[in-house]
Structures are given as C-alpha cells and as structure tokens.
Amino acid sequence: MHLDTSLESALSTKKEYLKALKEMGLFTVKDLLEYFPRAHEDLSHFKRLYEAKDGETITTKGFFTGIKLSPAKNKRVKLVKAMFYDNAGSACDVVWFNQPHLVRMLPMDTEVIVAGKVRFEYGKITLVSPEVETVKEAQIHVGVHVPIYAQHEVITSKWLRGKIHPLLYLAKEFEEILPPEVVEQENLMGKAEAIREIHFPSSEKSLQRAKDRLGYEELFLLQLNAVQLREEWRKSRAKDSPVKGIPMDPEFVKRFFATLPFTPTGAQKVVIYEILKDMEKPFPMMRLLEGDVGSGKTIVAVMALLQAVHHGYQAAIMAPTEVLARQHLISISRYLEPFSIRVQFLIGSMKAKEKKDALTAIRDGSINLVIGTHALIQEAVEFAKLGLVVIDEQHRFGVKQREVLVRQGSPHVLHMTATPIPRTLALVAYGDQDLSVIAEMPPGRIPIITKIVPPEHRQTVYRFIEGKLQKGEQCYVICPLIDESDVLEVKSAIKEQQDLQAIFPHFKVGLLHGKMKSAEKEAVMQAFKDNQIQILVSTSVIEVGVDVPNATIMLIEGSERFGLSQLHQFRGRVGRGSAQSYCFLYTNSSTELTFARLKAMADYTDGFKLAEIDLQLRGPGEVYGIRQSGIPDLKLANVMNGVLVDRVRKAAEHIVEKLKDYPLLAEALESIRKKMEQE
C-alpha cells in the first residue's frame, strides 16, 4: 500500500462510508492522512476515582462488572448501566443513554481505560457516557491526546481515528519538500514525523512542533507562490513595450495639491510618494492600497492617474459595479477640472454604437482616462499606450486578467480596497503585491454613533428615524437576503420594504438588490440621491461606493449574519455629510460571540482595529473570503503571527531564485498554482 492508494482499496468499510469520504474530498490514503484534526482532547492524565471532582472529565484504568440494560422513566430512553472498579479498588456507577449495543460489546474481566464526566449524586460517583477502550500497546480513543476531526453526517471522529491510526506507518512516504536549509534554520520537525504527531501526538510539545512544521509549510508555499507571481509580473514587460518607468514630477504634484479645497493628510502624502516612486521603476508596479472608509483613497488614485497622463500615457480606473463606476466618474471628474483630461466612461450595458466609438477613441489614443467596470479588460479593448490601471475592490487578479494586461504592455497596477486587512493577512492573501496603507483619517469627521438594538427596542428606533426623516434626513436599511427564507429566519429586503412602507406611510421607501438590472439600480440610487426616496432598503450591494451625504442613518437587520469588516463597510455609507450620523445593529441573537462582535462595532470606529478583532474571532477564511480569492484553506498556519509571516516571506524570497534546484518544491508550487487558478 502507498500514499496514492485509493481509499476503496485501503479501507475495509461500507459503501456509504466511502461515498461520505468522497463528499469530504478524500480519495486516497494521502488525502486521509492530510485530513488533520481540528482539535485534540488531552485524556492522557490518569486519575483514581477518589481523586475525581464533580463535573470534571477524568481518565482512569480498571474493570467493568454487571453490565445490563436498565428501565428508564422515559420508555423511549434506553439505559445501559455498569459497575466500574479502578485499579485502586474504588468503585462507581457508569451509565450510557440509547446505546444498547454496549451490553454485548463492552469487555468484561478485561482491563480498560475509561474517560468521562464525573457526577456526584447522593454520595455516589457516576461516570456519564464515558469513552471506553481496552488497554493495548497503542491507545487511540482514551489515555492519549485524542484527535478530534471535523465530522460528516455518516463519519464520526471516532471512526476516523480507527481508520487513520493503522495507516500512519505510511507517513514515511511523505517527501520533504521544504529546502534543507529552511528546515535547519527554522528548526522544523521532519514532514513524516509531523504527519504522525499531528494525528496522535506523543506529547503536548510534539503536537505544537507538528502544528508549527505543517503550518510553516502552508505559509511557505503561499508566500513562494506570491513572490514568484510578483517576479513574473515584474518581468512581464517586453523590451519593445511603449510603457516605461514614469518619472515622478514633484512640481506637478504640488500643482495638483494646490487645486484641492483641503490639505492632504500626512498618510495620503506618504502613500502618494510610495506609489509614484514605484511607477518610476523599469518594471511594472503591482501594489495594494488599503484605506478605511473616508480615508481619502480617491485623491491618491487621482494623483497617480494624473501622473501617468501628465507623462503622455493613458490611464484607467476599474470598479466592480456600474453603480461604483459611475460614482468614480462623478467624484474623479471634479478633481480633473483644472487639467485638460479627456475622459471616457466604459461599461458593459452601453449601446453598441456608443461602445464602438469609445473603443475606437481608446485605441487611437485620443482618450486620456477611461473609467468603467470589468468591461475595461475585455479582449476587444485595446489601448494606444496604457501606463496605469487602478482597480477598486478587486484584490486578486487571475491569470487571464494578467494576460490581458501583458498584451496592453504591462502597465503599472494599483489595487484599492476600503476593507482594512491586517498586514499579516494581506501578506499571505495578497503577497504578490506591495502594500500601502492610509492609516489616518482626515480631520473634522464626526464619529458615527453605533447602537446594538434588541427586539424590544425596535419601535423606539423607528420613532427616532421618523423624527430624522421629518427633518429631511435619509436612511439606509440593510437586509441579508433578497427573498424570504424560513431556514435562515431573517427579514428579506422585499418584505422589509413592504413592512417599512406601512410603518412610514408619509415617506417613500425604495428597494435595491443584486438581481435588479443595472438601469433599475441606477434609477433607484439617483432617486435616493435626489431625496425622492427617503428610506432605501438594500442587500449588501450597497456595500461600497455609494455616496449620499444626506443619509445619516444606517439600520442593519440580522446584523449577526455579517462579519465585522462588512458591517463597518455598511456603516461607512453614512457620516459623509456635516450632520451627526447613526448606525443601528438589529439582532435577535444573544450568543456570546454575537455580543462580542457587535459590541466591538459599537466601541470602535477604526476599521483596522475591527479587522484585527474579526480575524481573532472568526479566522482568516471567514473574514476576508480567502476561499473566494482562490487561496487554499489554511489548516494550521497562524496568519496572526506577524514575526512568523515575515520570516517565511524572507525565506521564500531567498529560495525563489533557486527554485529549479528543488524539483519537489517546484512541483508542490505548481499544484498550489493550479488550485488557485481553478477556484
């Protein structure tokens, strides 16, 4: 048997179990051995019964006697009872619920290890539903650090332990893909030993070393892939490309600043300098600009776009939706007024004649700046001399999009996001890009007052909103779903609009959701901007880009269903004018995790602080859509350890030039790359 042996051949089990394994994505012995435990329960410390305390879980050795089925008050409950004597001679009752098969399966007169919860009643000790295993050379269910696996409807953690343990001898076939110097420098456990120890650790220390070793490999492969992507992008510009380094012109920067009705913040100036210095280099820039809602990313983008146009290049800014693209057109055009810039708007829903004329003007170079959606990087779009592309809220570029940009001469690329991403996670998820952060807000912004609203206070909030509407202010209402869902039990946007129209009969309640056509969305948003709609009910389509200074209230239904970062994005839709703004978080949940997350929203207005809290509470995959971005699941890697992430990054940068010397590593890297491209 080998690692590539199919589980059908390797396991003697029922077809329903094999089917379940396939549903879990497990097909070979290698897959099964790489199905790591989600946790471990330490049942390795033995106690005698007389040392036990009420309510604790203990592990002890001894013998069973008198195992029998016993009647219960509730006839539907089947009780199995036994007497247990530990090796010190102490006795206790043992009870199991609805497991009648134990009567014939529990060993009598054979030494066993039991692990279960202790209950003191009427001066007697009872062990409740303990785990039992006969004493043998290698324990797998009790008496050790017991691995706990993510389960399936059919497959239990206990079943997995029983199947994985006999196959662990094949761990020796796992080849070491990390370079020897990295293993030595980082004092890492060997791959084969780490696989064995992650499942059935010999000690707490060995378990931690195994986690560190396997987590390091996950991070290393991701960072190596990112560094390699960055190097490939930097080398993508052909020698005969019309795009070259764009020199920074300090006088032009001063001239732009002089046209602004405000003074840029220190953080904005630092980031502008980083970007313009990057654009000077002979290789194309790939940079991610992070900035909280309202931190002034648009000014930074405009400066970079103007710099490219000033030096005779074309520039483009791309948004994920037509609503946001149009918003950029309006806001950016204001800053361009003092300069002679020819701007073209390009979106998918344009009429054929309009689009044809636009494509011709872009191709012949008579257009300086193009603002639009992903229509900008379609095959038919051909720029005369594209020097810079700014991409809003699209942090990861796939292979096909990069190929399109290479055909356009490999321009400089600046990604922007209003979702604050902790630095360590950004290095992991978007490590092929350099990072710039605007961590300072412009002065004079009034903090948004945020309140958690339980069901009993709903009417009070409605009365408050009515008072604000009567003063001419406006309100957003965010719903998690478009249609009714009995399963999720949250209000739909459609029903919410109907309910609110009945509650506020003297005001117009509008509706916005992702299933609407672009023209409908545009019409609704324009009506809201013009205050023809006073309350706008929306799904998460409202998350980015919409700017209505008169909107002062954000009401979020089912707020526990959104992550902190997304809630913060929603909240950023208000507070854009001079009036005090409010955010109300409706929730029917009273769980500890929900309260912790929503309280953080009420306590903090700093998006980066909230991002750190969200990362700690929910993990990277849930928080930042790492799965959606194409990054494989991180099973063991600790992305919150900044020192470790930096060390892994440096090691990857050192190895990338010598990758051909490590064929196994190159093969693993290619496998990671293919997975990311498929997702």
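Positions refer to the first chain, counted from 1. Note that the rigid core is defined as the largest set of C-alphas that superpose within 1.5 Å between two forms. Just so you know, these numbers come straight off a predicted model, no measurement behind them. Compared with the form predicted in complex with ligand ADP:
The rigid-core alignment places the CA of F120 2 Å or more apart between the two forms.
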Second form
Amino acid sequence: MHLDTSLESALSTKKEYLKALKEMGLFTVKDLLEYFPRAHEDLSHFKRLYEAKDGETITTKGFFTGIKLSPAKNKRVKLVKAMFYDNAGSACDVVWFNQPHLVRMLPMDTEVIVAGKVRFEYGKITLVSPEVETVKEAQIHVGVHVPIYAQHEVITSKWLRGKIHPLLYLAKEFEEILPPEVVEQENLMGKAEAIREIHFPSSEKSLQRAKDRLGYEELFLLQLNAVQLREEWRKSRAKDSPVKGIPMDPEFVKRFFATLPFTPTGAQKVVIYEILKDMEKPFPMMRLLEGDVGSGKTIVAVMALLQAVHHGYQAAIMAPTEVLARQHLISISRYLEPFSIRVQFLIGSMKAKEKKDALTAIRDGSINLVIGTHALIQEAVEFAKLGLVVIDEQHRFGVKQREVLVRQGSPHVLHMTATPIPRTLALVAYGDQDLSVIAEMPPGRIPIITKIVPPEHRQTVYRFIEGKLQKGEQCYVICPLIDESDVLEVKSAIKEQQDLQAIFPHFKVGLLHGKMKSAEKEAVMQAFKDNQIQILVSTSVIEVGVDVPNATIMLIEGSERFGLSQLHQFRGRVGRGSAQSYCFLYTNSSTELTFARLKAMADYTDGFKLAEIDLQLRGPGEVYGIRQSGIPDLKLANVMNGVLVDRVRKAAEHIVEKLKDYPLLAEALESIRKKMEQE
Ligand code: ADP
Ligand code: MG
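Can I get the form predicted in complex with ligand ADP as well, since the one above is the form predicted alone?
The complete assembly is shown below, putting the previous chain first.
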C-alpha cells in the first residue's frame, strides 16, 4: 500500500462510504491523510473518580459490570444504564440516551477507558454519555488528543479516526518538499512527523508544531508562486517592445493638480508618486492600489493614465461591468477636459459597425485612451502602442490574461480595489504585485450613522425615511441574498419594490436587478440620479456603482446574510454629499454572532478595521469568496501573523533563484499553478 493507492483498495468499507468519500473530494490514501482535523479535544488527562468535580469532563480507566435497558419517565427516550468501577475501586452510575445497541456492544469485564461529563446527584456520581474504548496499544477515541474532523452525512468523525489511524504509518512516504535549509532555519517539524502529529498529536506542543509546519508550507508555496510570477512578469517585455520606462514629469503632475477642484490628500500624493516612480522602470509595473470607497482612487488612476498619454502612449482602463465602465467614462472625461485627449468607449454589447470603427482607431493609434469592460482584452483589440492598463476592481490576474498583455507589448498594469485587504493577506494573495494603499479619506466627510434595526423598529425607521424624502433626499434599499439563486432574488426584489411603493405612496420606488437589460438599468439609474426616483430597490448581485450625492440613506434588508466587507461596500454608496447620511441594518436574526458582526458595522467606519474583524470571524475563504478573488482558502496558515508572513516571503525570495536545486518543490509549485489556472 502507498499514498497513491485508491481508497477503494485501501479501505474495506461499504460502497455508501466510498461514495461519500468521493463527494468529500477524497480519492486516495494521500487525500485522506491530508484531510486535517478541524479541531482536537484533549481527553488525555486521566483522573480517578474521587478526584472529579461536578460538571467536569474526565477521562478514567476501569471496567463495566452490569448493563441494562432501563425504563425512562419519557417513553420516547431509550435509557441505557451501567455500573462502572475505576482502577482505584470507586464506582459510579453511567447513563446513555437512545443508544440501545450498547446493551449488546459495550465491552464488559475488560479494561476500558471512558471519557465523559461527571454529574453529582444525591451524593452519587453519574457519568453521562461517555465515549468508551477498550485499552489498546494506541488509543484513538479517548485518553489522547482526539481529532475532530469535519463530518459528512454518513461519514462521522469517529469513523474517520478509525480509518485514518491505521494508515498513518504511510505518512513516512510524504516527501519533504521544503528545502532543508528552510526547515533548519525555521526549526520546523519534518513533513512526515507533522502529518502524523496533526491527526494524533503526542502533546499539545507537538500539535502546535505540526500546525506551524504545515501552515508554513501552505504560505511558502503561495509566496514562492507569487515571487516567481512577479519575476516572469518583469522579464516579459521583449527588447523590441515599443513600451519603455515612462519618465515622471513633476511639472506635468503640478499642472494636473492645478486643474482639480480640490487639493489631493497626502495619501493620494504618496500613491501617485509610488505609481509614477514605478512606471519609470524598464520593466512593466504590476501594482495593486487599495483604497476604501470614496478615498479618491479615480484621480490617482487619471494621473497615471495622463502620464502615459503625455509621453505618447495609449492607455486603457477596464471595469468589471458596463455600469461601472460608463461611470468611469463620465467621471474620467470630466477630469480630462482641460487636456486634449481622444477617448474611446469599448464594451462587448456595442453594435458591430461601431465596434469595428473603434478597433480600427485603436489599432492606428488615433485613440489615446480606451475606457471599457473586459471586452478590452477579450475581443481582438490591438493597440498601436499600449503603455498602461488600469484595471478597476481587481480580479486576480490569471496567467492567460497576462499573456494577452504580454502580446500587447507588456504595458504597465495598475489594479485598483475598494476591498480593503489587510496588508499581510494582500502579500499572500497578491504577492506578485506591489502594493499602494490610500489609508486616508478626503477631508470634510461627515461620518455615516449606522443603526441595527430589529423587526419591531421597522415602522419607526420608515417614518424617519419619509421625513428625509420630504426634504428631497433619496434612499437605497438592498434586498437580501437568497441562497445563490438569481431568480428568487429578483422575485424578492420585485416584491420589496411593491411593498415599499405601498408604504411610500407619495414617492416613486425604482427597481434594479441583474436580470435587467443594460439599457433598462441605465434608464433606472439615470432616473435615480435625476431624483425622478426617490427610493431605489436593488439586489446585491448588481453593482450599485452609481455616485448619487443626494442619496443619504442606505437600508439593507437581511443584513446578517452579508459579510462585513460587503456591508461596508454598500454603506459606501451614501455619505457622498454634504448632508448627514444613515445606514440601517435590518435583521430578523438575534444570534450573538450576528449581533457582534453587525455591531462592528455600527462601531467602525474604517474598511480595513472591518476587514480584519471579518477575517477573524470567518476566515479568508469565506470573506473574499475563494473563486472570485483568487484568495486561497488557507487551512492552517495564520495570515494575520505579519511577522510570519514577512519571514516566509524572505525565504521564498531567497529560494526562487535556485529552484532548480529542489525538483520536488518545483513540482509542487507547478501543481499549484495548474490549480490556480483552473479557477
Ligand atoms: P473611489 O473611486 O476611491 O471610491 P472617487 O475617486 O470616486 O473614490 O472619489 C470620491 C469622491 O471624492 C469624488 O466625488 C471626488 O471628486 C472626491 N475627491 C477625491 N479626492 C478628493 C480630495 N483630495 N479632496 C476632496 N474631494 C476629493
Ligand atoms: Mg471608484
């Protein structure tokens, strides 16, 4: 038997179980051994019965004597009672509920270990529903640190323990993929030992070392991949490419600043400097600009675009939806007015003739700046001399998209995101990019007042909103997420619109959802901007990318269904004008966790702070949505540990240069890359 032996041949078990294992994504012995427990229960501390305290969970050795099915007061409960003696000779009662098979199965008159909760009643000790295992060479259910696995309908944690333990001798076949120097420097546990210890640890300390070791490997591979991608990108520009470093021109920057209706913030100036300096380099830039909603990323992008165009290059800005692309067209065109720049809008749904003309103008270089959607790199667009691409709302750059850009001469690339990703996580997830952060809001913003609204206060809030609408202000309403079903979501949005129209008969309630045609959406949004619609009901799937300073109220239905980061994004739609804005979080849920999350929204306005809380509560996979964001679902690595993340980064940078010396590592890296490409 080996690691690559199929579970079918390795386990003697029923078809039903094999099917379930497949559903869990477990096919081979290796898969099973890499199915790490989600927690451990420490049942390793033995006690005598006379040492036990009321309510405590104890582990003790001894044997059972009598056992019987006992009549219970409640007829539906099947009560099993037994007598237990520990090795010091003390006796106690033992009870189980609804496990009648124990009468046949419980090992009698053999030495056993039991672990369970102790109850003191009428001067007697009772053990309640203990786990039982006969004394063996190696215990797996009691008497040790017991692994708890994520379960499946038919596959229980107990079942998994029984299957994994006998296969652990194969852990020695796991090859050490980390370079010996890294293992030594970081004082890491060996791979094989870590696999054994993560399942059945010999001590608390050794469990921690196993987690550290496996977490290190997760981080190391990701960082190594990032470092390598970054190297490849830097070397991607061909010698004969028309794109070269673009020198920064301080006079030109001043000229642009002078055209603005406001003074850029310190943070904006810093990131503009970082970006322009980066564009001077002879290799292509790959940078991520992070800045909360409303922090003023647009002028930063415009400065970079202008800088490219000013030096005779073409530039492009790409948004994930047509709605956002159109908004960029409007706001960017305004900033560009003082400069003579020819702008072309490009989206997939354009008429064939229009598109053909656009493509021609882009190819012959008569267009300076293209604003559009993914159509920009998906369609057969050829640029005459593309110097810079700005990509709004980062989607991790797949290897394929990079190839498209390389074919266009490897322009500088700037990603922008309004999702505040803590620096350590950004380094792991987007480690192939340099990072610029705008951590400061333009002055004069009035903080948004956020309130959690339980069902009994709905009416009060509606009356409050009515008062604001009468003053001429406007309101957004976000409908809840419905189990990833677009159809149901649209239905509920339509109903919400009807309900609200009945509650607010004197105002117009509009509707926006993902199933509407682009022209319809456009019309609704324009009407909202023009205040012909006062309340805009919208589903969460569509980008509420409109900038309407007159909208002062954001009402979110079923708010507990959204993550903090998403709620924060919604809230960012208001508070854009000079009036006080409000965010109302409607919820029917009253669990503590929900409340803690929603309360964080009321307590903090800083997106980075909220992102950190969200990460602690839910973990990166949940917070960012693994597939969309490219942020990996790390099983063990602690991405909030900045010191560790930095150390791993350094090690990866050191090793990448001599990757050839570590074929096993190179192979592991290759398979990670393949996995990422598939997503
Ligand atoms: P983002 O794209 O980061 O969400 P925008 O670039 O759309 O933010 O800017 C939000 C608003 O703030 C815009 O109305 C913009 O004109 C304004 N703004 C940007 N920078 C400043 C600044 N330094 N001072 C005052 N207002 C600013
Ligand atoms: Mg923006």
